[in-house]
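A single chain, nothing else alongside it, follows as structure tokens in the form predicted alone.
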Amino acid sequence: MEKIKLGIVGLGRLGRKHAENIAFRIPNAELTAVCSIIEAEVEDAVNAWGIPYGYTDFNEMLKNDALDGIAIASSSTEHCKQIEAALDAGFHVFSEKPLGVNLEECKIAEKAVERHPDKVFFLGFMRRYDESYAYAKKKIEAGDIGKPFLIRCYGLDPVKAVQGAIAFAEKSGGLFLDMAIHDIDLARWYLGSEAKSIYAIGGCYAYPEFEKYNDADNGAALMQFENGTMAMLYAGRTCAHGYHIETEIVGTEGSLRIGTTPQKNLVTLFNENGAIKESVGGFLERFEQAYINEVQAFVDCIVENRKPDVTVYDGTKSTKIAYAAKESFENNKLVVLE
């Protein structure tokens, strides 16, 4: 079987996981090149995994004609320019979310994708490739809960990770773009409509460090969609018990809940503190298989010469909603989306 040869840029927490998955868990892919502005990360990956090519300059990696595609897991501020450069250099492209940190960047990515209809562009909204979320979508399409009219999403990061969030806050785009973007995408996906209006509130209840970036450590938003359906989103950075991702879809004839208890596994610990079910500790643990599934889907699209269901326009639309939430939060007003 001929393997699709991929290069990856960005070797931080998620980038390193994507690189490892490509190298060892995607049967029809081969990790051929790695790139990071941190030379030690490149050297570690090259030496530990026997990767043929290592770069600290992204543009140099794009000159490598041994590659078929590029995976982008760099800082959010770099995504759109790297998407454009990789597509223009003739590569298929997988990019992590968000598509861009503003709408102008997203439009650049859209035009780049449109210029290269022969190339696969895949945006990493990995929850669509999580087995539970994908199963819920099938149940909705089968009519098992009637017509969905409300989605409720919790996206809570463990408080132990808050210092990293503070360090990244200046470039993150804010709570709603950084954290709620997956929930926004799910709302559009499950409700089958685009957002009409949004009202967002929040504050720095535990970590005033976010204030200088007009950001919050916890926030919530209420959305109405063009088809009259609703979404309630809560994003927080101070979860005491771990990483808690929970979604409920309510329909006219029933409801579905995903991740109501963020259990680490099926073990219950019994001791002097009672019956304890430990929680997952972070996104890499909770969505481990989903990260494999989405890159496998990207590679399969290349092999089968087809386009993925999630598009560059999904990235732009979700970013637009996230920025409307940011505007609403900062100005304490209802924002109507055009």
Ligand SMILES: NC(=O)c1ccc[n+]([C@@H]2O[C@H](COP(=O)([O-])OP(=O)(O)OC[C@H]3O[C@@H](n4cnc5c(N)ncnc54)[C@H](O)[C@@H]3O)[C@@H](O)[C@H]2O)c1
The other form holds:
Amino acid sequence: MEKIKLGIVGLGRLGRKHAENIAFRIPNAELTAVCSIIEAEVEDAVNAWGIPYGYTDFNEMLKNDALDGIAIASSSTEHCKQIEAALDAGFHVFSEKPLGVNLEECKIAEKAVERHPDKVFFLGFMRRYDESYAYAKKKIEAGDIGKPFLIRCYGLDPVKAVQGAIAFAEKSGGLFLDMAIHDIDLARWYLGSEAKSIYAIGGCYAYPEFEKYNDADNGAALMQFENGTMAMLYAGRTCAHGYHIETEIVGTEGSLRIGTTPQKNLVTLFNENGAIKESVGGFLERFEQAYINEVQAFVDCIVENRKPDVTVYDGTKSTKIAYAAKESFENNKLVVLE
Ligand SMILES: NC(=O)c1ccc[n+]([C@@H]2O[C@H](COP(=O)([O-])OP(=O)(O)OC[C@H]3O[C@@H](n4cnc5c(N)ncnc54)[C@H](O)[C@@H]3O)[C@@H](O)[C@H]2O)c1
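Got the form predicted alone; could you also share the form predicted together with the ligand?
Next comes the full complex, and the chain you just saw is listed first.
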């Protein structure tokens, strides 16, 4: 079997999981190089998994002609320049979301993708590769809920991970670009239209630490799409019961709900506190298989010489909407998208 040799940049909360998946769970891929500005992370991956090449400088990794592709799981502010550099150096590229943290950056990435039509560019909107979200899409396409006209999304991180979110806040792009971007992508995907206007509000209700980044610990947004449909988004970082990702799509003849109770499994614990269903603890647990599926899809696109369904333009459009939400929140006004 032909094995695609990948190098990964970013070995943090998600990058290390992607690295491990590439090394052990994607049969037609090989983890050939790892890179992080944190030397200990590089040493750890190289030693633990026997990876041939380790780098602390991304541009050095791009000189390695043993590689076929680069997976980018670095901080969100690094994505677009790394996408451009990796494509220009002749590699296929997988990038984590968001594509970029502002529109100008996204346009640079778009141009780089356009300059290299022979290369695969894959954007990690992994929810589209989650079994339940993909199933819901098929149901909508089959007409099972009639015409969808509203999407309601909860994207809530567990409060137990809030210190990590505070440490990450400076380079996250803010609550809407970092977290609501998944729901924005789903809204475009399920409603089949582009956003026309957005109004976002929020605040630092529990963690004033986010204030210095002009950010919120919880926020909400209301959107209207060009085809008249609607979206209600709620993103938060202080969810007491765990990682709560819930999506409802309402149509003229029914509705679909995904993840209404974010339960860990089918077990119910009965004790003096009542009948308890434990919650999913975090993104790595809830989307474990989706993270494998999306990188597998990237590698398959390379092997089969075809392009993924999600494009760089989906990345730009989602960032544009999320950035508009950030502007709306910061200035307390409705933003009409051009
Ligand atoms: N799809 C999802 O569900 C999901 C979940 C979590 C994070 N993410 C995204 O993944 C990315 C990484 O998030 P994280 O939580 O793992 O962040 P993190 O802060 O834990 O890790 C960032 C990693 O990138 C490395 N890095 C940063 N700048 C670098 C540079 N210039 N050169 C080399 N290495 C560099 C750091 O050393 C670190 O290893 C972010 O863009 C985030 O939005 C996506």
